[in-house]
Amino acid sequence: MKKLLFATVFALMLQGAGSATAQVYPSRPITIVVPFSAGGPTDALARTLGERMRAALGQPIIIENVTGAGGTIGVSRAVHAAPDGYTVSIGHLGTHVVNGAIYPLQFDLLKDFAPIALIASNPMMIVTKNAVPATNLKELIAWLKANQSKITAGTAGVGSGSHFSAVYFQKLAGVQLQFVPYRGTGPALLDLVAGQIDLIVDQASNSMVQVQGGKIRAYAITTDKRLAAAPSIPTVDEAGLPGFHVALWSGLWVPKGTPPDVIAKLNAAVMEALADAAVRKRFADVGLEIPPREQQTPQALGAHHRAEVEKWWPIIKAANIKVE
């Protein structure tokens, strides 16, 4: 009887050890859900980060583009995934803050996600097709006022960074724009280069290459200091629209209930990636600013996320931005 009991206990111990070994994280590929189309700024950020995180985690990082409704479809896909660390949500101020004030979401952006890390901050850039006659921001605003019923502005959908930034811009500038929604600012930028639309208030990282290549024209950066990657482009304060400050910070989240040790491993992989010289250079080249190391923790992202909801929701609601 004792031998039978010992054998049973030993078998259970082996089974438990095998189960624990099978559950070592990560043991299979990890998916980062990008809520916008391939080729856009969020997609580029995810691919750069994922490439370096793969080395730290020892597993492939799969980028899944789930587009539509200003990023809400992709965010919904991520938040409803199993809380096991194998589905990660990447997003920014628009997808994880502003959309909560605009869309009737079936989840809570603060309560239903667990933060991993704050990744980078990206100011917006006011850009137009080259055919626009204005040569500076004051001339651009005057031209917009003279042609208000005709000006088309590309966005990544209602509530996206390019949308609420453009709404904020038209309010401060006293102009009226006709918004053209896309499934991401990647395709919107292609149409701007082709002259199909007139303007985008775009993420600097998305437009920088086209500006530097002379394919589109930049008028100002929406911050109080010039970008090292584009020192010739003035700030909005210098160009004549003081106070138009918008920075699209980005972060990573997992569904609530994800084990703390899994979150810790993901955070460590992000921190390692953000410390990599090649990643830092790639980010700097397109105007992305990496936060200090102490602001890359899950706790720091959680606090920042909540503070941004408290700041932006009243502004968005006062602007009466709604789903079209």
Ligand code: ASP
Contents of the next structure:
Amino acid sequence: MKKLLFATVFALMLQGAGSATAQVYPSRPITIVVPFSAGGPTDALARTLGERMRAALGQPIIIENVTGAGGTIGVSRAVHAAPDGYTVSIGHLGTHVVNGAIYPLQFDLLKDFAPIALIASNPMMIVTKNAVPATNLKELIAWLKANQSKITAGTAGVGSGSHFSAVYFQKLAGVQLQFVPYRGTGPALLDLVAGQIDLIVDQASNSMVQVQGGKIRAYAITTDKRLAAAPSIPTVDEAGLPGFHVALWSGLWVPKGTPPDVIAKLNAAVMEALADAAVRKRFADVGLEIPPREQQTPQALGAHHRAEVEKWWPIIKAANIKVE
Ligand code: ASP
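Next up, the form predicted in complex with aspartic acid, please; the one we just looked at was the form predicted alone.
Full assembly next; the chain just shown is listed first.
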């Protein structure tokens, strides 16, 4: 009897400890796993957001860059972490949608993640090193055709935003590029500035500063309206490649099984960060568009994620992109 009583009291104590831990979340630093190189656009997004989320959550946000295989190594690391809210996955249309149609993943991108929030969307920019003789998109396409298969295009690996956007560009423009994979477009952009590669179909947020500094040349952005941050860059429709529209949206997820109250706290911290004037300005300056508040909920990201899988998988499978 005594033994039974002790066991019951002990079990109750454990239960109490469990709920106390949940109540004080977060009680230690939170890690955001960035699946691309430091200094790149996903890294920059995570750092700006993380800095502001730290204020909301009262705990440091650690950025861990786990790179390789178009982002699948970092995403895999995050999905297999404990579902306790201390490991968060950041990614985008490439890592959390497109890669599922290209790589034999050991997890399900939709079922094994729980959504936190849609963060921001970014168009792509067609950029080249300054030594390329073309001065507008039509001239660039003519130059690419004249040099078929000799032009090098930097990517962040098979399935990354810069890769599938460039594959789409090849198809619409009728050109052939030599892909050079990096672990992120941060290092690819450094090589473009240095003239080591010819071209990147890059996230606007990555290239913007180098374009504005005159270190590389931009030909068009993949939206139907010009960016307020770079009004002199034409849209693809204006520049001669109508319909080449890509909105590389990013989001945050945690492993499935993460308690709902933890998800709610993370979502509230993201929403607080996205409402912050300084964050909004930093994003707007590089062409990152924040979704309206009603689209910042976990449910909205879940629905958007599913719709994007349904839209892109058939297209990507038909494009027959292979992992080298
Ligand atoms: N977003 C990636 C990065 O941060 C690049 C990409 O998807 O192209 O490097």
